[in-house]
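A single chain comes next, written as structure tokens; it is the form predicted alone.
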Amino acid sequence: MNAARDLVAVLADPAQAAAFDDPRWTGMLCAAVAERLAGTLAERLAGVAVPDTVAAWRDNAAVQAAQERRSALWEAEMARRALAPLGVPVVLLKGTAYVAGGLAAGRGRSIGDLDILVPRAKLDAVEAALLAAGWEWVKPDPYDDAYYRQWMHELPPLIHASRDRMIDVHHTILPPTARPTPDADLLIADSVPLPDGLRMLCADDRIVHAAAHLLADGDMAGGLRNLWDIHCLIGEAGTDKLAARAARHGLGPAVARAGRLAHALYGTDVPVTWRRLTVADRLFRRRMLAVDGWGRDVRRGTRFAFYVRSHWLRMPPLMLARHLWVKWRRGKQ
């Protein structure tokens, strides 16, 4: 997997790329496509001496990343317009929150989907104002809508009808059914105003919520983009606090694993009780770094373990076999 350790030296530190050649310099762009992290790449190398070829790589880069933040940009505006006779505090997660915060995590992200927080007692009047102002259900199906609203940390997801652009609208930000139970009240009444009336997470809650997402949530696809974000996000506001609070929400070990993770691949500046890897953390990493130099998914065997692991801890067994046994019939049909 040299393509991707390759991709995190160099985000790490740029001056690495001095040394490789045409076939390492292919490999390391192909790994950054495929790991969603193009534009970050080409953000780190801006200024360092690289190949012409590369050159014009990393400037289509960096425009392809600029698009995109205009995109997110304006698709919370037309978020925050839709919702803004509602009065409820509207959250931005994720890339959108990072770029609208002008934080370092926000620099050539690649952002898809607009995440956004509510509270759950708003849940039918933000919904009811969104379908109003031209939203649409992504998933009609009877029994993905059901499932969503009753087990998932958010509503089915929405898209909207002339923008092609997606929302996510989240109540809390890991499945009701999962292990750890963040206290989604106090993530809310934590959060910092933006200069346009959204809001997004404070410091120490964004670097929890990232943790949640790449360890408490999911299968780890996009791992070292979200590493990355982990420790830009550390990098800006430290871990003077940030245990305490990752306990406040349940997810004291994920934070901890994350900081190893990120100090491993990237040395972020972590407490030096997170910087010994544990024998399930280099796992973890080995599913992070599993992605050839063609940008292919390798190690199978290791994503198919994953993809259960983030099934087992959504649900309890009998609701995942029902659930995966109502998918399988749907499949077949």
The other form holds:
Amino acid sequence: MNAARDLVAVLADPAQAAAFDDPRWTGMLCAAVAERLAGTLAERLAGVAVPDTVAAWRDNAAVQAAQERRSALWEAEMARRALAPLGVPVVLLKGTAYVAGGLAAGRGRSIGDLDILVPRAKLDAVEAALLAAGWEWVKPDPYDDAYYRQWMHELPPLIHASRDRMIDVHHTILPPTARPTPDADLLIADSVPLPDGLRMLCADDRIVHAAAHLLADGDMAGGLRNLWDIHCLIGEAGTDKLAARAARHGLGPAVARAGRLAHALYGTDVPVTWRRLTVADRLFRRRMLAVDGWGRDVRRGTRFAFYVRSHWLRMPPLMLARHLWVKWRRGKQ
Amino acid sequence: MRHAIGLKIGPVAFRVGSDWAGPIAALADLYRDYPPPTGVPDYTVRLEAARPWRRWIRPSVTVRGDHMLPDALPLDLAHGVLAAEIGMNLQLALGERRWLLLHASSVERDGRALIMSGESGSGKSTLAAVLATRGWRLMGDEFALIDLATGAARAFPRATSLKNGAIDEMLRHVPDARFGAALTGTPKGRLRHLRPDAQAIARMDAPAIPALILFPQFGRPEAAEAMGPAETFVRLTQASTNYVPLGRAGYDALTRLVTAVPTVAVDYPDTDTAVGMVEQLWAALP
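Show the form predicted in complex with the partner chain, please, because up to now only the form predicted alone has appeared in this conversation.
Let's see the whole complex now, leading with the same chain.
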């Protein structure tokens, strides 16, 4: 009995849960909460016969997800109003885009920050407009601020003073220090309009971004949820032109690995060449399943290795050394 | 986890796991009269060592679980039962969406509920515990759960958490055997838990219709002043942990509560005076 494997199996095929006893349900639900997949699982379990106590959990998670969805859409509307006078394209990313676009990946999804993509040339104007509309800096530290502005693919995070919600303003989808360099102009040029004037990435770019976010950036925290996004996005958009599109953004390997992992864990329909895991893929799978039935992080070594990798991906060695030195000295103060 | 217990308090079931036997044994003793939960719990609470070696060396309890605060300070292992209480409260405060949660104590008589809200130190827990010795049913000392559909109050009768002077006050009213172990030097000072009586446990699943809301304030000259629905509404939004995320449903439930239920701010110098004031206000209800 492994809670993370149960969670993955039931997301892919809710009927699998029919045979679960109470301890197995308990472990899977707890793992789902820890992986921020509670709302998604609740959505998958809708209409499935479950024990009464599981139904109570499911109803609570469904209400919570509906509220997160409502807040996310409202936050997007607030940003739209603040930025409308600028006349710049504002592209919603990740969870907010999925719910605004009515995509399967948005069903029950937990959504924290609002992520938007705007043209790099308009970044200063966007920042000024958001500050004027009540957003404030979260990181007052000069090093962090300078680091974001020089080396990150987004502005330092802003938080709204009265609504207490964070916005990440991106100008591309990977840090400039990362080895692949996605074509940000193409992302915006091919984005598609939403009914209210906001935009989202085109179908293939949504998958490319989700794969970049999962595999080319960060330490794989929340990996099961990000991979579920990819499963749903591929399910709706298919993979006909995906590899070519990924190659244009320099993200062919990341998208292929995301496709292989999605197939291995969630049974996603992918091209034949993506149906076998490589040896390295198995490490990613091991990392993604590193949560137990108490919601605890397990496999410390694997986690640490991916944490180190996330910095390696983001920074050349000398820069990494300087970054760690600054962070270490600050930790001593 | 190595040590674990299931607890059902009113309509909410918890699973509490611990790296140490002590906190679980203390919980089992405190909740020995409660029926064990069945099925799948609503929430998981973990009492963990912050680092693996802290299980043995200078052991301290970090409270984690389904829902947690990022910068919660660890507690002394001797205060493990307080850590569990904090963990259970956090799950409800951060995760619960089935009811509107009011930070309040509540008691019931004849199917009708008296809800007492106020800051920590207002005396609401002590007052509820004393009323429970005078024929009222204790519904809870921490949260009143307001049903979003019906407006009824649900009980959450966890062990009453008494601090400092309130412990001595309650020892005047109930035998020492009803109390849990004394905890000294907690972040809240001296602390002792009082086990709810048999009636509170036996009827913990019975809802009650809210009939009176009080804002008690201990340590002041006797005074009672009616509060209008607008002020009650604002004060209860501040006393609710999930009013904002509930959105429209929370607004509707709270509006219904404050327009249907009379509210009084009650200042009192001592518990006996407060009990008299409560009985008088209760008798005057339509």
